Amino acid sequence: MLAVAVFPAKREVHAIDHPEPAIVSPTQAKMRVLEVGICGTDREIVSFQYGIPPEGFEYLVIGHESLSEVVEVGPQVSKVKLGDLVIMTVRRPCGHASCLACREGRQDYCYTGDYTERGIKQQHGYMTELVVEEERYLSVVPRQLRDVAVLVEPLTIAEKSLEQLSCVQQRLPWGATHRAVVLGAGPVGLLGAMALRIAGFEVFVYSRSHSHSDKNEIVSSIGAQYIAAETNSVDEMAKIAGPIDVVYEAVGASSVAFDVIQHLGPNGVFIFTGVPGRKGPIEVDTDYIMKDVVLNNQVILGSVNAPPHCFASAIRDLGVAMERWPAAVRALITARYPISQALQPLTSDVGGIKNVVTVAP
């Protein structure tokens, strides 16, 4: 069957004929892949920055943001049925008995680093025609979300972050205030802004972008405020936003993040979700940041991957977003490319917010 794969040793990426998978466990299901979202991780993998093939393969089938339809189920599958639309999670647990997180089904908190990830690390991904997976890694999506459901996986980044934020803010017995700044207006940032708005936050989106009008329209339509980095310094952004309770970083630029962190308010929480590429060192006033964190009771946390219940939360909130702002949600998907043209958005700067590969109609 057709698949798109990267060959790290050869530094090649192209379409291949990949073996069709078969159900080998009674708790597995087979899915026909409908769509796969493309993100920065995919583009970094096809530029050979990382990406590890499964054992015994010289290539890695890429793609981890998926939407699929169930076409076959094992005899003990009860969570999904034929015809269901499903989203598949990404990370799989390590095999170490000592890893309490993975043994509890929370491989997003894996202690050992020996987890595997579909389309990223040691397990083939979803940019192919058919996939087999254990039912515990499947989340059913309502049929009415069919045209936007591929956004679920990137939305889980915000859902896990909000879950952690809620736990942290329980330290404030009077209740946390709700003024948030989102750094970045890519899909993770804009979906994060939507999740924060649904959670009741006043939201400001601070971004450097080639398409301010499009981003501003989306941000304004969800009741948030867009602040352009080209015309507003970090200091000016902080004055516009006022006391900042939460920063949701979704840009992967450490220089911007550490400039903004100095404007985090008392008792504030700074959430890192981006992974910066390898660049030269930057100058950071570490004494100022450390002093502020201590004297203002601030929290800095990182969040990566998401457990199955955060996928359920993302599906729920995507439904809420579609009820409130359907045009804004649909505007996040810039273009769809057939799998035969997948290399175009993977290897070229085609622009837009979220580009999607259509595997099956």
Ligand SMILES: NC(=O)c1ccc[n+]([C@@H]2O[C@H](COP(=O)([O-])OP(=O)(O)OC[C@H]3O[C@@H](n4cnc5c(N)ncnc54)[C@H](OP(=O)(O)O)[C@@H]3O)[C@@H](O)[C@H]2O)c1
Contents of the next structure:
Amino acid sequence: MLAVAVFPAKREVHAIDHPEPAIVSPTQAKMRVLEVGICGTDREIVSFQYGIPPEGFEYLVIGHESLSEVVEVGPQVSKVKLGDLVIMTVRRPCGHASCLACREGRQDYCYTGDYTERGIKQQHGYMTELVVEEERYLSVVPRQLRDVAVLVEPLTIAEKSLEQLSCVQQRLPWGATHRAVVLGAGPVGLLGAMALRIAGFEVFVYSRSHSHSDKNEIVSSIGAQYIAAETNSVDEMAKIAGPIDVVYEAVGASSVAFDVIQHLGPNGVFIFTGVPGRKGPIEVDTDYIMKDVVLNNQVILGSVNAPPHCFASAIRDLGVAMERWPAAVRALITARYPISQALQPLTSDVGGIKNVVTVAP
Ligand SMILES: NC(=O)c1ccc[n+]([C@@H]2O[C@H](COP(=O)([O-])OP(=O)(O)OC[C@H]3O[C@@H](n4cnc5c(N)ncnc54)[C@H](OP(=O)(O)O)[C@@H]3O)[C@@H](O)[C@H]2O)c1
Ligand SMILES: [Zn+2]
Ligand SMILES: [Zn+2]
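Shown: the form predicted alone; wanted: the form predicted in complex with this ligand:
First the chain shown before, then all remaining chains and molecules of the complex.
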């Protein structure tokens, strides 16, 4: 069957003929892949900066943001049925008996780093016609979300972040409304802004952008405020946003992030989700930051990957977002490319917010 794969040793990426998978355990299901979203990680993989093939393969089938349809189920599958639309999680546990996180199904907190990830690290991904997976890694999506459900996986980044935030803020009296600044108006930031709005936050999105008016329209239609980095310094942004309770960093630029940390308010939480490319060292006033973190009881946390229950909250929040702001949610998907043209959004700068590869119509 058709798949798109990267050959890291040969520095090649192209369509291949990949063997069709078969159900080999009673708790597995077989899925027909409908769509695969493309993100920065995929673009890094196809430019050979990252991506590790499974053992015994010289290639890795790429793709980790999927939407698919169940076409076959093993005899003990009870959570999904034929015809269900499902999203597959990405990370699989490491094999170490000592890894408490993986042993409890929380490989998103793996201690050893020896986890695998579909489409990224030592497990084939989803940019192919058929996939077999254990049912515990599947989340069912309502049919009415069919046209936007490929956004579930990137939305889980915000869901896990919000879960960590609510754990952390159990440490103090924390009221119902707060001010959040989202850094970066890419798909991670815009989906984060939606999740924060649904969670009741007043939201400001601070970013530079080639497509100001599009982003501005999306942000204002969800009841948030867009602050353009081109015309507002970080200090000016902080004046507009007022005391900041939460920063949701989705910009991947440490220079901006560390400027903004200095404006975090009392008892504030700064959530890092960005993975910066390595650039030169930057100057940061560390005394100021350290003093502020201590005197203001601030927390700085990182968030990566997401467990199945965060996929469930992402599906719920996507449903809420579609009820409240259907046009804004749909506007996050810039373009769809047939799998025969998958290399276009993967290897050239096609712009936009989220580009999607259609595997099956
Ligand atoms: N934690 C996780 O699980 C996870 C998962 C996936 C991705 N990520 C990370 O999340 C981050 C965001 O991902 P994304 O796909 O949304 O990225 P993206 O599409 O690149 O969006 C980032 C946005 O921030 C803007 N920006 C970049 N540098 C800036 C600066 N110095 N000042 C102001 N704005 C700036 C970008 O503008 P330009 O377009 O002009 O650059 C863009 O609008 C990335 O770092 C990615 O690695 C994390
Ligand atoms: Zn992704
Ligand atoms: Zn582990």
